[in-house]
Structures are given as structure tokens and as C-alpha cells.
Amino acid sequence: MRVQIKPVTRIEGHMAITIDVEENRVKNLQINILEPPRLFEKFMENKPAEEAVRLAERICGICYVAHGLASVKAVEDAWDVKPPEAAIKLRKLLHAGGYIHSHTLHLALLALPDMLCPGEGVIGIAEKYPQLFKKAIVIRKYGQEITEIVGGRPIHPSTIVPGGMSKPLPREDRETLMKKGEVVLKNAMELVDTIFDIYEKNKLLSTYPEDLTYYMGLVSHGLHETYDGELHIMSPKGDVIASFKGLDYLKYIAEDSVRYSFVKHPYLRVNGEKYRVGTLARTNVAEKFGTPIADNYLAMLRKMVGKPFHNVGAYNLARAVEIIASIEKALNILEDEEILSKNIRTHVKPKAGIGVGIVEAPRGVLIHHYEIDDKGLLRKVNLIVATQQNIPPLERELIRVASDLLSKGEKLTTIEQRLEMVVRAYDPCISCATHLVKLRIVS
């Protein structure tokens, strides 16, 4: 017998999972990429090396930010570039609030259906709990404000640019975050109180799978990070087996592709383990966030699921938690003086090299991998994308969670019901996901 869940709904992009069952058992799964292959690797091909962070920003319309980030750090790595210290800083405020926006959009109108009111969607939500929904899109309009004033815009920021960022912060925009974060930060504080206490009181994280896989998130001295970093790979018991930055990934990661998908299946090079990245990743790998209110949740958290976890539904929890370190860190940055500086550019002369820029998206680990030439042309691209590294921990996840109920004599609803769930927990980002995997011209 075949089931097909199409579409998987309530997140980014368009997938359906396939199982074929025989004796009321799961004899093969698959997670099926509908989406198109997108073909921005190659697309990008012989455009000038400037242009890159604006196409890159392009790939999605909730990851845009990290797009753009990453993409800025490869041409810059490739042509020896350093910006100012307050470009950085502003990178990193615009990267915050594109943090908040994500994880706010997903926990508030994507999970919480599945914790509160199942089978209702975000209208349920709206409906029985309006104070806790009103909440999420404050919260979620301050990471836009954020981004609009940064980033020039709210969605596609326009102020990227290699060498730092092309407008300066005005004084009165940042008493406007600075003053508006105060209040966004106490809602935060009880949208998550309020995840915290509904995991507890359902045991919901019973009702996800244990995955004791490896681990891959940017740490820097110990700390939590997203912009800047080393990346450390964590082994299932919790030992840090490397840490590497820039073109080194190749020695660490490597690529496989499959048949029946269009994404991209990466795996370890040192032993050919699969691995995970994401909030839980980050969240494994870090000791602590910095920042005090997200440190005390961390420790919530922890005396929860102990540390390393491997809990897929943990991935919500710890999702949480990145909200208040997020907005945290924004005010932060934004008490900093610095980031009202003129100085945000540095000249850029366009070259050839080879560069890799990483930063951790929302979602995971996101590498832009670039080759440009003595003209400045981008020749060749390669991007490893933060979902397309969990879809082969999450197909192993959906074999067991469908096993399991099954073996249990549960309904086909139920078994489609919990593997949603499962898939929710990552968040997944299809569009960014799905790339181009081979292409034949025929003349």
C-alpha cells in the first residue's frame, strides 16, 4: 500500500512524503521535493560578482537576509575585503531582526496549531487565543521594522553591499528600535513562557522522535552565533570532533544527490554520518547565548532535555529561546554608539579568488561557495543550504515515528497528523532547498 501526504503543509515551500507500507510495515519513505529546481547556481554564472548578494537575496522570501549575508562574506573573502566595524555591527542588528521575524512567523502561525488546536491552523490560533496571536505580530513586525530600516526595505534589503553596508543609521531610527524593543522584548518573554508551559503541561515532547545524530553550528569563543565563527561539528555525545571556517568546509562536508529529489544530500566526509543543523544544532554547540534572559531559558531548557539533546521537538523550544537572545542582542547593538558611524564602506576592487561565506541562517547553516574571475564574473557557485542538510535525518525521523504507530495500530490520520508535526519542528525552507542538480543542454 502506498500513502501519500501531499502537500505537507504549514511550511515554506511545497513537499509531500511517500511510504509504501507491506505487512503493516514501512518498507521504504521518501520526502519529495515538488518545487522546481530553482537554478540559482547556475543562473548566477557570469554576472558580475557585485550582483551576487542582490540575486542570492532572491532565492527566498523569508531567508533573504542570510541569502544576502552570506553571499556579501564570499565576494568579500574572495577579494580581501574587511568592512568597518559599524558596517558589521549593522549586519549583524539587520540579521537579528531577520531572526525574529522567522522564528516568530514559524512558532506563532506554522507549530503552535499543532501544540493548541490541531487540524485548525492559524485561524484557530487567532480565534481561541487572540491575545497570545496579537503578541506574535508584534513581535514579528519589530524583526520587519528592523529589517526596513537597516536594510532599506522589509523584504530584499537594498544596503548590502561588498565592502559594508550603503546607508548609515540614522539617530532617531535607533530610538525608535531601541524604545519599541523594550516592549517587544517583555511580549517575547511571554510567547515563549507560554511554549515553554504548554510542552510541559501536554508532555509534548513525548509525542517527537529522539535522533542521536551529529551536530554542525557556528560557535565563536564558546558563544552562540550567526554571523561570524567557527563551525564545530559535535558528535551524538556531546564531543566536538572539528572546527573549521571558509573554504575548509570542503575537507569537512560533501554533497550526494538521490534520484526521486531535487535536493542535495550532504553528509560528513570523516565518516560519512549525517548530520543536523538548525536551532537545536546551534543550541547543542554553543555553551551559552550571552545575553541574560536567553541564558536563563537556555538553562530552562537544559534541565528539560539535558545537553546534548537530540528531542526533535526540542527544535521549537530552542527556537524560542533564539527569539529573546535575538531581540536581546538587537538592543544590544543598538545601545552601541558605533553603529551611528558614517564610516560603513570600504573600497572594493573586483578580482579573481575563491570565496566561501557562512553564516547561520534561521534555519541552519548556510555556506555560499564562489569562484570569480579577474573581471570580476562570478564562474561558479555552489550553495549548501540549511534545510537541504536535515532532509536525510528527517527521512530516517518519519521512518521511525511511521513505524512506530503503526506497529501501535494507530489511524492513517493520526500517522499523517505526527509526521507533519515532525516535519514542522525543522521548519523547513523548500525553496531555498531545492537546487539544480544536473544540467544537459541539447543543441
Second form
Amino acid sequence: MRVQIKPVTRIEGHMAITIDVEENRVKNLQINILEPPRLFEKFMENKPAEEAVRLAERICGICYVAHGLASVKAVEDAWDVKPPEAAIKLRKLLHAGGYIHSHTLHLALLALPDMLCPGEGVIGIAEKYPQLFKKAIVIRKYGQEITEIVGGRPIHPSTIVPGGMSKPLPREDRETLMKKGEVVLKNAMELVDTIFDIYEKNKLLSTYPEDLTYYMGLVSHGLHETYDGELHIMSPKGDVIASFKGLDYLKYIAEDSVRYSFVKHPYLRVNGEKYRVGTLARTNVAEKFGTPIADNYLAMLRKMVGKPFHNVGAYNLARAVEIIASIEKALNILEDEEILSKNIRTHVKPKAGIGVGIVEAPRGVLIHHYEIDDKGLLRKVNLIVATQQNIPPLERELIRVASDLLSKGEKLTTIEQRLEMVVRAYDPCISCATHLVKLRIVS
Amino acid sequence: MKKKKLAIVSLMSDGGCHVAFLDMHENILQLLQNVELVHSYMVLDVRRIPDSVDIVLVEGGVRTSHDVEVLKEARRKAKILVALGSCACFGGIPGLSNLFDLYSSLKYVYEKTPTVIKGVIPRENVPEVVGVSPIFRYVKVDFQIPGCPPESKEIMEIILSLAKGEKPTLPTKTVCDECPLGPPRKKPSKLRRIFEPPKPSTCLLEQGYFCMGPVTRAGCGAKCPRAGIPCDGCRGPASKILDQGAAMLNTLATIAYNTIKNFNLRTYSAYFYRYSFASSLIEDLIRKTKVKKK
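Having seen the form predicted on its own, the form predicted together with the partner chain:
So here's everything in the complex, that chain up top.
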């Protein structure tokens, strides 16, 4: 018998899961990424490198900020450009805005229906839990306002340029964001408390699989990092087995193409092992966030699951904590007078070179690698995007969960629902990964 | 009165139009008092498009045989079919890949990038890949909402107007008309790239930046030029302009020629045809020539 879940809903992009079942056992399971391949890595060739930012942002309609930043960092790496400190601060503020929008979109609008009103989607939340829905709207809107003010537009910001930022932050906009930020932080704490409560009351972690994998994420002096820092690889036992920067990623990451999916499957070049990225990985590789409220929540989370923690369901909890951390980080940056500086662009001269830009997108490690010619045009592009790195471990987890439920004689609809919950915990963004997924079960 | 049914269908896209829809924020509640959202893979659990839907918004252009099937199904089930965003309207940024041979592109991405060890072009249980197209090449489109992404306010107004049975309109002016810096009073003497910072409070096109303002449809409030960045034409050609890139080349005339003679089409398509290459006259011509050769 062949079962197909197509498409998997409430994720960002098109993915299917095909399961071949024989005598109540999973014979084969494939995640088929149906999201059309747009082939960015090829068609970005010959384009002026400074225009790469606005092209690359279109890889993802959710984490455009992360793509824009990885892209500009790659170009600046190739051209040996160091933007002024104020510009870096504005970029970090923009990045925090992107996290607030993306994480709230996923947690409150895509994942929460599974916990509160299965089968009803976001409409269920809006109609049955209007207070929660309104909180989510307030928080996500704040993220988009940051992006619009700092980035010039709420989606696909335009102000990120090699050498810095094209637009300074007006004082009155800063005051507005600071004032709203306090209210948003309060709303976010209430939302996060609710999510932790639901998890504890319903013992939700026990419904998700544990998967002892390697983890990869940015760390800066032991602290949680999204823009700078070094990539750390952590073993399932919690040992840091490697840390690296820039072009060295080639020594640690390899990928195989597979016949049945538009997404390439990455693994660790050093040992062939699968690894995971994203909220869970970042909170594993870092000691702490460095902001007080988020660190309190992190301590609570670690009390529940330990460190490193492997439970897929903890992705959602780590995501919740990162919403708090992002708002705190945004507020810290806003308090700094330097972000009002007009000195936000430095002189840039294109030249031939190779550049790598690494940031943490909301869904995990994001790498842009460009080869640029002497006219300043892109010659070769390679991208490692967040979601694709989670697909190989996800496939393995789905096989385990499906096998377990089949052996218990669960109904097909229950199996579908549970598999989709596992998928959603990762907040997969399929358009990114094919640059990605629908779940199919065909009988 | 019964609420009109609304569906959002996604083809090849980055999901940004869906996010622009959600960016109505609290106004979504007001929208939902007027229409019933019956399908959206991103926020609902309904896997198939329901049988009869009053308004279907199609996000994304066509890239695979699967996109074509879904698009035709959407057309069959829709009373009104709307192209949402510049990929659906004009092909969008992925349309730039039509300037590269499809097989070589797949070969590079799946077999040749520096991180790939075992390479193979996916062909099992995945749809066939075809050239990028705007949706009008496959089905009749009743209305277009351009933009990358479209303005959230505009999406809302157009849905409400269609739900009332009215005929919505788009702004007919250009981005220059909305820009505090424009329109350009003189032609630039040389062309510049955006890594050189522009002078403030001066028209970007006059300074020589490839600003697509004169040929691009208004409605965004000239957000990019206001932020010190030239318009890249995301809202597609303004009214009465047949071909956005050709119109811009015409605007720049000889200056453009002197600059771009050193570039090939793959390079300057990023300026002139960033969102509209897959629906440009020049792409049409290339395609017809290819058919003749075959």
C-alpha cells in the first residue's frame, strides 16, 4: 500500500510525504519536495554583485532579511569591505525584526492550531482564541514594522548595500520602535507562557521523537548569535567537534542530490553524519542568550529537556524563547545612540574575489558563497539554506514515527496528523530549500 | 448576504505574496467578515482547492508540469482568477533563468556546485521542469495585482472590491509620480552602480542610477527611492507600456548603449527586466527563434 500526504499544509512551501507500507511496516518513505526549482544558483551568474542582495532576498518570502544579509556579507567578504559599526547595528536590528515576524508567524499561526484546534488552521485560532490571535498579530506586526523602518519595505527590504546601509534611522522612528517594543515584549511573554503551559499540561514533548543528531549553529564567545561569530558543530553527546568560519565551510559540509526530491541532502563531510540546524541547534550550541528574560526561559527549557536536547517538539519551545531574545536584542540595539549615526556607508571598490556570507536564518544556518569577476559580476554561486539541512534527519524521524504508529494500529488520519506535526516543528521553508515540500500519502 | 469564498493557490514562488496577505495584520479580521478563506496551504489544513470558489488568488508563476495542473484546476474552480504578485503576472525574478539553458542549469545546481559529492538531476516522483512563465500563458486571467510583493493594503482593497462584484482598478501613474525626488529633469551623463552612494535629495536616475521609476507602475509610494535605493521595477510596466525593459532602454537611449555594450543580456536583464523578462518581447523573440531552429 502506498500512502501519500500531499501537500503537507501549514508550512512554508510545497512538500509531500510518500510512504510505502507493507504488512503494517514502513518499507520506504520519501519526502518529495515539489516546490519548483527556481535555479537561483545558476541564474544569478553574470549579475552585478551589489544587485545580488535584492535578487537573493526573493529566494524566500519569509526569511528575506537573512538572505539579504548573507548575500551582502558574501559580497563584502570578496571585496574586503568593512561597513561602519552603525550599519552593522542597523543590520542586526533588521535581523531581529525578521526573526520576530518569522517565528511568530510559525509558532502562533502555523503550529498553534495543532495544539489548540487540530484541523482548523489559523481560522480556528482567530475565532476560538481571539486574545491569543491578537497577541500574535501585535508581535508579528512589530517585526514587520522594524523591517519596514530599517529596511525601507516590510517584505524584501531594499536598504542593504555592500558597504553598509542606504538609509539612516530617524530619531522619531527609533522612539516609536522603543515605545512599542516594551508592549510587544509583554505580549510575547504571555504568548510564550501559554505555549510552555500547553506543552506541560498535555505532555506534548512525549508525542515527538527524540533524535540524537549532530547540531550546527553560530556562536559568539559562547553566546547565541545570528549575524557574526563562528559555526560550531556539536556531537549528540554535546561536545563541540569543530568550529570554523567563511570558506572553511567546504571542509565541513557536503551534499548529495537525490532522484526523488528537488532538495539536495547535506551531511557532515568529516564523518558522513546527518546534522540539524535551527532553533534547537542554536540553543544547544550556545551557553546562553545574554539577555535576561530569554535566559530565564532558556533555564526553564533546559530543566525540562536537558542540554543538549534532542526532542523534535523542543524546536517550538526554543523558537518561543528566541522570540523573546529577538525582542530584547532589538530593544538593546535601539537604546544605543550610535544607531542614529549618519555614517552608515563606507567606500566600496569592486574587484575579483571569492566571498562567503554566513548568518543564522530563523530556520538555521544560511550560507551564500560567491565567486566574483574583475567587473564585479557574479561568476559562480553556491547556497546552503537552512531547511535543506534538516530534511535528511527529518526523513529518518518520519520513518520511525510512522512505523511506531502503524505497529500500534493507529488510523491513517492520526498518522497523517502526527507526521505533519513533526514536520511543522521544524518550521520547514520549502521555497528556501529548493531553493522545497508537500507531504503525500497515496493509497 | 452569503460571504464570498476566497482561495490562495501557490505555484512557483517564495511565499512572499502569502506573507503580504498576512501583513494585513489586524485588518484580516475585517476581511474575514466579508469573505470566507477556504483554501491556503500556508495557514489552513485544506489540501485541495474546493470545487467552486468565487475568488482565487494565484501566487507564483509556472515552472513545472505540476504548476500547470494546479493552475488549470484553479481556473476550472474559480469564478474570478487573480494573478497575485509579479511572478504570476510577469514571471518575476525566476524568469531571469529563461536566459540560461534549462538542462545546464539543472546540471549545475544538482551536480556541479562545490558542495555536491553525489550529483543527479531529480526525476523520480517529482514533476517535470519547464521554462518559467507568467500564468496568462496558460489560462485566462481576470485581474492582476503586481508587486514583489504586492502592497498588503492593495490586496485587501482589491479582494473587497471583487467580493462586492465591482471592477477594481490599479494606479495608472508611474513610480516617479509618487517619488519626492522625481521625475528626472535631465538625462544622466554616466551610469552608476549602487555600491557608489548617491547624493541625497536628488533624483537617482539623474545621478545615473538604473532607477526604473519612469516605466514602473505606481502604488508603492516609491518606497525604494525614498530609502536611497533605485526602483528595480517590481510592480511591472506602468499602464500603456508594452515592454518594461524596452521602455527603459528607450528612456536612457545612448547612455544606456555606451554602458551596456560591455555587458551581455544576462547582466543587464538584472536591471531592465528583473521582474518581467519571462513576459518581455525579447524573450518572445528568443523563444520563436528556438522553435524555428527545431
